[in-house]
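Single chain ahead, by itself, as structure tokens, in the form predicted on its own.
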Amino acid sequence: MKYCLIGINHKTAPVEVRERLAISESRLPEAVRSLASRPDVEEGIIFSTCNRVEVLARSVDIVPDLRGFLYGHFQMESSALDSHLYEYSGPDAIRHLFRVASSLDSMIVGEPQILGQVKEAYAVARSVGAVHSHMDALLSRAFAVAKRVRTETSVGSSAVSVASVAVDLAKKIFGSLQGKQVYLVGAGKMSEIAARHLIAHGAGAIFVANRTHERAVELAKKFNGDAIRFEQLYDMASEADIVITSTGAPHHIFRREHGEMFLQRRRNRPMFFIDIAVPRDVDPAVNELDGIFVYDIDDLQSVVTSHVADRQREASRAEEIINFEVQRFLERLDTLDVVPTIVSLQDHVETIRQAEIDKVRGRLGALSPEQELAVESLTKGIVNKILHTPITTLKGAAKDARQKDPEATTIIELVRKLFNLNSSRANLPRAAKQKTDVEKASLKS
């Protein structure tokens, strides 16, 4: 079993490379299903935000080709991708999984938004069947890490996020927010938290724009504020001090000429734009205008490192409690190997004991209820004692196993060997369901 995850993020790669890769939510789906369909990927999932694209897969005997599915997926070539990307694969990748649910891997450390983004793709996945058995039990893990993380450490305490941020920058610009005019180009959860911050720093009116204008509408009356339907866009955002957008938009809605006309309405006073779209909605050209300046999703980034001294020593903790699951997980995966053959053993044992106490029936005569329960009890825990020593030594080689012990292999086909195990699921059909069970049980546990 193997576990892939290939991606790029803030760390690697500036917001004019993400912004190719990223996957608007109606594409999500079908970019999903493609994973899916390829021969060599059992279960996948596709993780995409504003700050990172990645791309998570199961495979069973081979590596999965992650770069090749990223390139004919986006049609992009090698050269303009590989500097960018970054690879894991086994712990590894559970491990920055784990890291990314919990909000370490994050231009914010601590910022509660990853965590729903993460399970928005989880369902996504699931939806279209990508995602089952191991992969499920892993996902399930993570939100599980994820919650003790923002549980036992400060990491997330004074929460931020890149809307709050964005807010923060708009201070330093101006000063103060009091009496300025905003419009919030995209009513998603991103524009709300940040139309939450500049109310509670003495932002005035506040415009939302919207393609669907009942969100719109939903959104302005929160904050006592104007709907503007998505056609007049433009007649409206000169009347902003600053403008706020983050669209699900795969092109640039502000252009160099709608910069040049707001400027001339404005009678040359000062706009800004906070860009946290990506891909971004205002094109860069607008900043290179006298009196309009743009600041996108990377620009942030200089806010951001305030808060990072005082996180740090949380984030070293949940770093160990992460280390701690990683460790914690792998070995429930080292006895998911042996799962087959020690429900084979346990089957072919169970076959024996029922065989025996058939034969001798006859010679016992009627037995009472009482006498039929103490013959199980007796058949069964002697069974069980049998059993015990195999089990543990198939579970301590499961073990040795991962750490390349070529001893631990002999032991395990060594057992099979003795008991005469066919380690065939189609011809064990209860030793399968039960094997199924003891998977969700161990993992999810």
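Take the two forms, find the largest set of C-alpha atoms that superpose within 1.5 Å, and that set is the rigid core. All of these numbers come straight from a predicted model, not from anything done at the bench. Residue numbers count along the first chain shown, from 1. What changes on going to the form predicted in complex with the partner chain:
Residue displacement note: Asp61 has its CA displaced by under 2 Å between these two forms (rigid core superposed).
Annotation: Cα of Phe223 displaced by at least 2 Å between these two forms, core superposition. Annotation: Cα of Ala187 displaced by at least 2 Å between these two forms, core superposition.
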Contents of the next structure:
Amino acid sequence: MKYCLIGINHKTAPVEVRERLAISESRLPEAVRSLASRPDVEEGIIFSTCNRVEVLARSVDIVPDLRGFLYGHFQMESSALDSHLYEYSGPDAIRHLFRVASSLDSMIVGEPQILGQVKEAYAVARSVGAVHSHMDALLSRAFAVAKRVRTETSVGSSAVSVASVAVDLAKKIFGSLQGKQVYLVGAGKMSEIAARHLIAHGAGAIFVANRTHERAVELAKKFNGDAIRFEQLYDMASEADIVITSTGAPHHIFRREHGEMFLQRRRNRPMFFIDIAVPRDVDPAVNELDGIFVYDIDDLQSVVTSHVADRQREASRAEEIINFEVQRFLERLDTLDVVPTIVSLQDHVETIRQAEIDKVRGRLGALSPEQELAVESLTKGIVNKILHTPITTLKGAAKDARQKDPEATTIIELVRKLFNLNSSRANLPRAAKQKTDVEKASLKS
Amino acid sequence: MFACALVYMPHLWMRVAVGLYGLGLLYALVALSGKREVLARIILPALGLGAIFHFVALAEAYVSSGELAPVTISQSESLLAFVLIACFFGVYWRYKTTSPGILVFPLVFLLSLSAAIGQEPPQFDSPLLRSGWILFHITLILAGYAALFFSFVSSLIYLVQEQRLKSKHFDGVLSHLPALEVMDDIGFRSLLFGFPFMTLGLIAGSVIAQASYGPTYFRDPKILLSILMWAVYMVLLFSRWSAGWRGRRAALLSTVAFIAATLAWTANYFSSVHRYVAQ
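Output block for the form predicted in complex with the partner chain, input the form predicted on its own:
Up next: the whole complex, starting with the chain shown before.
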């Protein structure tokens, strides 16, 4: 059994290549179906987001030709694709999946969307029947690992965009943004984004002032806010808890004396100025006033930078968790490998037992229910007692195989040979079903 | 002599409470080093349990001594520690922040430790102590002290957080401090809450002193300091209420009020009016 993964992402391929490979949501089921229908693929799943296209497949004995699948599906020349592709197999493929789901492989490390995208891809693959027990177990493990990374490290907790940093800071000042008034001075794109973030976090009324009043009216309409005439700029400002400035004015619009005036009118309630204009709209001296906090674009940017560094630091802790989890998953896989052998062994012996009972029944004549029961439990008892040690040994051997103990593999081989299990396995539908159940149970534990 | 050989039960409960409060002290120290995840999970149940043991110790001590009011300094310390921890839970219930604990826990621990070590079964009797008035007086005053301490703690936290926001440096251990307005709200509300207690407590004290000592009580250092504290308290409350003073100015006033309160508290050692212990 082997896991293989092939794909491109934002690190290996420019957007021109990625967009040619991107599979739209509506076409994804078809693509997954065609992947799973390949003879060399047992189970398969495809992840397609704007930053990556990846194909993950499980095969039984042979290495699946995933490159061939990609060339065929996208009708692309190998030369156009090969230099961008990465390929992983076995433990590396599992590790890669865990890293993707935990957002360690993302463009912005720790961004939360990727887990949802992986879950969607899983839902699609499941709905077309492309994943069964093994892939099921692998994916649910990946989700659990992602959750563990999220809760045990702070890789996704700090804000890494200017707008989200502004929201964070506002929360450090005001606690809740509920009902806080936001004043946009200058109607730039950046301030619009910042305002949108603040509103998403509960901020209340929006006022807009702009030198061109029409633009202010237009922007105010977007937020259900009010447009203020630029001449009345200072009258409204003391009402606002958060002021976002982005005018093209060559000089400071808000100076120290304005700040003092606002504070007096507000009875010292704090105010937060977000100055994203260059040259700056707010005199840095305003920040010296008790209760007014002024952040310019460089301040915000430097918080972003330090948070990005934090995330990178946390990411290395996350990698340790992932290494541990990969190891753990592989160990489970190994006990899983031995499960078919155990099941075939049990089935083999059970068939013998049934056959022997049938044979002897003719000679015994009619049996009373009590006698019937006694024969059943006698034969079953013998079978179970004999099988107990071999099964325990097999389970132990699976663990030893993990430690690369050559003897362990020999034991498993030997058992199969002794009982001639390789041939009897295929024609036992009951065993197959039971196998899946046992595997599921042992993987999900 | 024989009685001494037995374990005095309130002492035992008190020691258990002190042990649990010790976790609070540990939490406060660890919080400063930034790694508080593990302790954070157990700290509230541990302190809650501590407070319950503490309450049992207080109740049992009062019941067994037959005195309604705390008789010794240890007992007052114990009661104050209890009121503080109760206030902490009140603030936590309302604001869901444990940050005041950074300063409250150590104080609670020290007060209760001092109470547990210095604790001795009351050996004297005074008719004054059986009066309901004195319990009224002491409980109200202690609630006032606790409120003042909370106001002081929250202004300190406010200052630290303000400093961080102003300097634009967020690295390090204090990144989980609550928002400025939350601390401001805690500070202001605890003052509002404490002021009537303090005022009524002082009035009750004056009534008692007037009745038992006559007008000379007024020159007692404890009384003078208490009046000073009350005055600062009022100024503090008024300045916050009318001018919305916060940040540095509020913290400064809180500090003055807190120092006055501490002096008034320590004046127990010098006061003749307040020295219940037999002369």
